[in-house]
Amino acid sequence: MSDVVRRAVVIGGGIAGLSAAWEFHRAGWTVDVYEASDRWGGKILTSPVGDEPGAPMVDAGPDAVLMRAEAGRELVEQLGLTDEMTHPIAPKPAYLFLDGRLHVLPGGTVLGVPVDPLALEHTDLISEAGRDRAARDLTMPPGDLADDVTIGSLCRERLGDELTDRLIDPLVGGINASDIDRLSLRAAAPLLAEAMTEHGSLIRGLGKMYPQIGAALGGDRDESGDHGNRPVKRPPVFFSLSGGVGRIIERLTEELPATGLHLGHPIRALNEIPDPTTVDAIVVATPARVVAGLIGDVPAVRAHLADLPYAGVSQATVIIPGQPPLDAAGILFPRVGGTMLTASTWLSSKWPHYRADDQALIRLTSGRYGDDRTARMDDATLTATLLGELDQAVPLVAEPSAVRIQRWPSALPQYEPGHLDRVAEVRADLVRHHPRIRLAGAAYDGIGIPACIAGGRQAARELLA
């Protein structure tokens, strides 16, 4: 039996599905990947901005990979892409635009939560009353996290509305395009859950955890050494690739046997898999609603995945000739500011491979869960609206010389309280009904590239075992 060539099928050709296929291929299995659309990569897409020859190839989905997450680095190394790795060069991580002006993202915070009471001393983003309210977290009785709660409810209770709305929401909510008052603490911000569970206080807990987590997800002491600290040089938090994150997808599809790659081939039911009697293992790496249609005979799948909410995102990436560089990687626009713009990523300031002295390359992102105003706009109106809001934060010197519109109608799954328990129930029920099928993707294991890679490879490893 050890000489028998096993066959795996992967449904879905995004990063999770291709990572699962890579794992099967490395183990010597035959693998077929079926993707319904006409391209590989899912939400990872690197495409030109502008129609001119030599137009820059720019990420239209995620543009960065979390450095401390091993799964992303490991796959890049295995694919031979280490020499293409690049790191942010912007002097500051980000600004926040509120009250009609830019505020430097405060240092000494994690996901917007200060790691000590002095972390917000030198910013006027939070008023003195707001800082005093946040400091009450240190003297309040320990919270009870027996049940999953929303990020918003916990942070409002412990730190107050002002800090939650002006700092935590744009950081945490922005990552997930979410409403933090509906977003699961344990699924979307496990660091905050750990701080409360282990230490009974967000500020005290994160302060004790800070030396280990460093600059992980939400700002850091800057190089000038804020609130009396000496300058600290930390390893980069993120990396990208000089050809864009889409290079990971290119290399995966180059390494996998071409005979097993099937674009434009949707699988809507398990009996649509070609030669089903020869299949030893199946990984389903599609959006949740597709899974519910594929495996509708599993009660937990039908109950928990058919209506999993997703947030849509609309983007305009522009080249502004003559625009001075920003001294930060971008600008965040909190929900309380009322803008449709959620973030502007100044790619030409953030990454060395986009750097230019005579123009700015900027990606404008809109869309939050419950706010789909820009999804209903045509391309011209979307571009004009987002540029107009950006102009209020940073005056623009010219009209764009190139524009690329990218719309992601169902970009990001929304993890509501109890999400992790529901995912565990889905997976357990699936094993009982279909022991040779596993699920992978952002709906289960997290929205970041490393989480999707890890989830895809883990699904394959379970089946290989």
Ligand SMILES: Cc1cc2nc3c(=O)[nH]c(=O)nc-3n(C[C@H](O)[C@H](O)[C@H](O)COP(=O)(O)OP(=O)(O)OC[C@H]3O[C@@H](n4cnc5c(N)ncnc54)[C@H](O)[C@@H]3O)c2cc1C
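Residue numbers count along the first chain shown, from 1. Between two forms, the rigid core is the largest collection of C-alphas that superpose within 1.5 Å. Just so we're clear, the structure is a prediction, and the values are computed from it rather than from any experiment. What changes on going to the form predicted together with this ligand:
- Once both forms are overlaid on the rigid core, the distance between the two CA positions of residue 118 between the two forms is 2 angstroms or more.
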Given for the second form:
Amino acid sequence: MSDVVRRAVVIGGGIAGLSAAWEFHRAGWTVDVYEASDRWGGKILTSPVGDEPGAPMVDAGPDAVLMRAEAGRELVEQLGLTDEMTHPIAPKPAYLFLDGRLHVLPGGTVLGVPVDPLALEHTDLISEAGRDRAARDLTMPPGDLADDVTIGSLCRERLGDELTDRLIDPLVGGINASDIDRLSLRAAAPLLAEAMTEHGSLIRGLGKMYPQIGAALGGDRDESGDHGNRPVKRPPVFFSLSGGVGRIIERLTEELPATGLHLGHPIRALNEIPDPTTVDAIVVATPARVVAGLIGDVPAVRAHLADLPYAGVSQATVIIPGQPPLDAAGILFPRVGGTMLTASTWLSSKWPHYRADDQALIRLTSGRYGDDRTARMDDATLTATLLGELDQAVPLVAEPSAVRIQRWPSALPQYEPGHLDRVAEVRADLVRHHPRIRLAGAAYDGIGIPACIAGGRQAARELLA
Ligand SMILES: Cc1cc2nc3c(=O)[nH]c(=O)nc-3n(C[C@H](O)[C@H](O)[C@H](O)COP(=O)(O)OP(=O)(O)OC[C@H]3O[C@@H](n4cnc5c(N)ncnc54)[C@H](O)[C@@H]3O)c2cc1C
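Could you drop in the structure for the form predicted together with this ligand? We only have the form predicted alone so far.
Next comes the full complex, and the chain you just saw is listed first.
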């Protein structure tokens, strides 16, 4: 073993790049992180809503991290943030706006698939015919899933169009700012793929994989007959931090040696890396099109990353004075409804750290792949349009006292069928051409924060090894 200190370079200072840097740092390597913009965090941003002194600092990108995935919890613990962890205020209903009215999002479902036979009994979101059609999944032959398909094609075949359009697409397509008729089953909904391959049915498979969800409905059911988000005690699904998700970025950049943190320093070609002869390992953690420019000498990188599609999102976060007009975690606006608004997140009802009884803090999200209508609007038109659409669902009695606009152009990679095979090909080709370079970030193994953390750390571990 040599005691020479090794040097790693990380390109891109979002959560994936900083997680890779954290891994190198913990192993005793020197690490330089180069970030093109003037702030750390990439899509993670906690910023003020309004210009007043003391304006609330609110998440403008992700506001929730999945508990189930270990990578997020582990990093929070290592950064000493466990005491700042918060969970959604339970139980708050979530709604869907369709047919001109609100429907409580039915409980007893996983990704919109009813795992409890009673899940859809008490909602008029899905007709009786739609429920019967979905139940055919239980008696249909398993089918052949040898090739990757779209989430939509599988769900339409197994469960019918009604459930697919009115429940599954708003949930699964919504998270990806996409529609499920273009997203890869294996890459964007691995749970559904697992249910089919392991159990031959979506309803039966997810029911076996999540017995507590069916059991919660069948056993610990409240007596109100409300089969929406009923008050059943379950471990929280998400966490955040009392200072917002941006606290993770703050702590990472506090822990990493300041001499290695370079803001406003884009790297567009490998020969732009300072002191290249001293570099032992490189992690590229930028969006895909930047990777294609950086290491375009690798054929699979050029072929598969240069044109990886991304969806853009435009948001208005508003403070509405007075009592919140709805006590909800949020409202989804399904694609079939035709609105520009895709979701409204009622942050002050959802999270304890944003809780307020005298005002509503609401984040309005628009934009999905193929729908960039709001991206072309000026800020005032965007705000008025999104508030107007929200007003159709929940009449708002007051004008906002503060507004924050956040544009995220090309923010969310779209995993199309065959994505995982293409990523495997890219990685294999990269190792052949550049054994000391690895890739990390939302373009590869999952867009969620835990997946990006795990990907960054794994990239660094491979190079450390
Ligand atoms: C509006 C929104 C809401 C979301 N909500 C959630 C949520 O609630 N929960 C969840 O888990 N996930 C959520 N996500 C997804 C998640 O936030 C992202 O997938 C993740 O943060 C991406 O991290 P990353 O490090 O891969 O990329 P990025 O955050 O995009 O970081 C890449 C970095 O590379 C930099 N860069 C680019 N070019 C160069 C260059 N040439 N040289 C140096 N640096 C460069 C960029 O400036 C950027 O900082 C959301 C995303 C968005 C947009």
